[in-house]
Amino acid sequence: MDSHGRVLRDLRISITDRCNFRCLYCLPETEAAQNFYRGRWAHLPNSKPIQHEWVPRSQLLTFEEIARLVRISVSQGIRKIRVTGGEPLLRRDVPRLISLLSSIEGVEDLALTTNGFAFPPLAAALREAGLRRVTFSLDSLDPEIFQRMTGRDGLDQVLQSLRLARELGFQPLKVNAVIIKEINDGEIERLAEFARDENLSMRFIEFMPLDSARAWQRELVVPGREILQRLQSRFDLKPVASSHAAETARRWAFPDGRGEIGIIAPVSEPFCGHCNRLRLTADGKLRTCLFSVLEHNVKEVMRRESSDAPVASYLRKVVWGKEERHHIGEPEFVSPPRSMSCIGG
């Protein structure tokens, strides 16, 4: 529990900061991304871009260290684990990590977020290792816009991964789409239709200030309220009751029961008051908020302490100091020193 009375149940674990995509909202390093931002502004914003130096492999937490921290976290009340990146499937032998985590008593939900590009050759092994849920990133169904947003011609591979995940029994299937004005906001209705046709859960996510170029501007955000209004004018959506208070998405279902829509609006409608998440970076730093400017070196504590008790005590201390809220859009807001790829989704 933190000092604001929130009970943390969700631990998100980044296992690598590397990625094979260069998305506009995370690592906008492609010429197309730079042209888009320059098209919006006469020059890129004055904020200094984040200079990427990938974490050396020698500094990454080992799978055994990750499993130890999960076991200790579960002893303190964590119940949900999500493995993220960067792109987590770029790290070698991810099924072995999934096997370690799925065998920990008390882990009630184990999921993975991926861009899907490297999923097919690993899918069966991940399922066999104990993974039950997968979330894919899919920002566009138009090959040209997909490449513009991700820096990669990979739409067909992602769609193939979705089909394979369904065949292997991963449920529920979720898809994340970050909506950016003048890029993919014209596809909102089409993405919703895709969710119904494929009977999956589509999550529309507001564009957040976590890109390495520091080029985020609020004018590029399509507010969740606007997304919902557009969808309700096209579809007869029925609200879905939240399964738990800390759920970040507001959810709606189609009348025929096929597919679901979720809207995650951290910029226009913050949900900090019931946030129950803790994040672990690939190099062993704990973050108590996606937008934290502080990181806590739990790797150092784990490598110093052979007993679990001091590590558990350290976790409780870090969680107690969790921020009350983020300050996006306010004069005092300071962007995190690392981009989304390094923080973990």
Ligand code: SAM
Second form
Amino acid sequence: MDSHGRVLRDLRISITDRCNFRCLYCLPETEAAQNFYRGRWAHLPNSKPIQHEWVPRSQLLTFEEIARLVRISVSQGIRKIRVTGGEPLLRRDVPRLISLLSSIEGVEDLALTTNGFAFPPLAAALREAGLRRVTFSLDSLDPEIFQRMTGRDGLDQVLQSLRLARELGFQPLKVNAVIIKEINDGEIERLAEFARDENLSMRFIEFMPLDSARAWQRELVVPGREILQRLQSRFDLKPVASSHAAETARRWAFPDGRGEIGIIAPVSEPFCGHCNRLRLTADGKLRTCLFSVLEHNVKEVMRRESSDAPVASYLRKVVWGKEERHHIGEPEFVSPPRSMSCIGG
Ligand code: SAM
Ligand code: SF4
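What I would like now is the form predicted in complex with ligand SAM, since the data block earlier showed the form predicted alone; can you produce it?
Okay, now the whole complex, with that chain kicking things off.
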């Protein structure tokens, strides 16, 4: 529990900071991405790009260390684990990690977030290792816009991965779409239709200031309210009750019961008061908020302490200090020193 009375249940583990995509909102490091933002940068108060170096492999937590930390976290109340990145499927032998995590008693929900590009050859092994749930990122159904958003000509591959995930019984299937003005905001309705056609859950996410170029601007955010209004004027949507208080998405169903819409609006409607998340970076730092400016070196504590009790007490101490809320849009807001690809979404 933190000092604001929130009970943390959800641990998100980034297993690599590397990625095979260069999304506009995360790693906008291609010329095309820079061209999109160029001209806007002059007005940015905080426009110095993050100078990042990829974490050397020797500094990554090993799978055994990750499993140890998960075991300890579960003993302290964590129930949900999400494996993410960077692109988690780029880390060698991910099914072995999944197998270690899925056998830990007390993990009630184990999921993975991926851009889907490297999914097909690993899908069956992930399933066999005990993974039941996958979230894909898919921001556009138009091949050109997809390429502008991700820096990669990969739409067909990701669609194929989604179908394969369904065939293999991954359930429920979720898709994340970050909406950016003047790029993919024309596709909101089409993505919602796709959710119904494919009977999956489509999460529309507001663009957050977590890109490596620090190019985020509020004017590029399509507020959740606007996304909802547009969808309501096109579809007859029924609200779906949240399954738990800490749910970040407001959910809506279509009348025929196929597919679902979720709207995640951390910028325009922050949900910090219910946040139950803790994050672990690939190099073994705990983060208590996406926007934390401080990290906590749990790797060092784990490597020093052979018994689990001191690690558990360190974990409790770190969680106690979780920030009350983020300060996006306020004068004192400071962008975190690492981008989303390093923190783990
Ligand atoms: N590479 C994997 C993927 O893209 O699904 C997993 C890691 S990615 C950082 C996790 C999620 O964070 C993705 O769904 C992505 O859309 C989201 N994300 C990344 N940068 C974001 C930003 N600046 N604002 C909102 N969501 C972001
Ligand atoms: Fe890579 Fe995911 Fe970031 Fe896109 S959102 S650059 S796929 S880590």
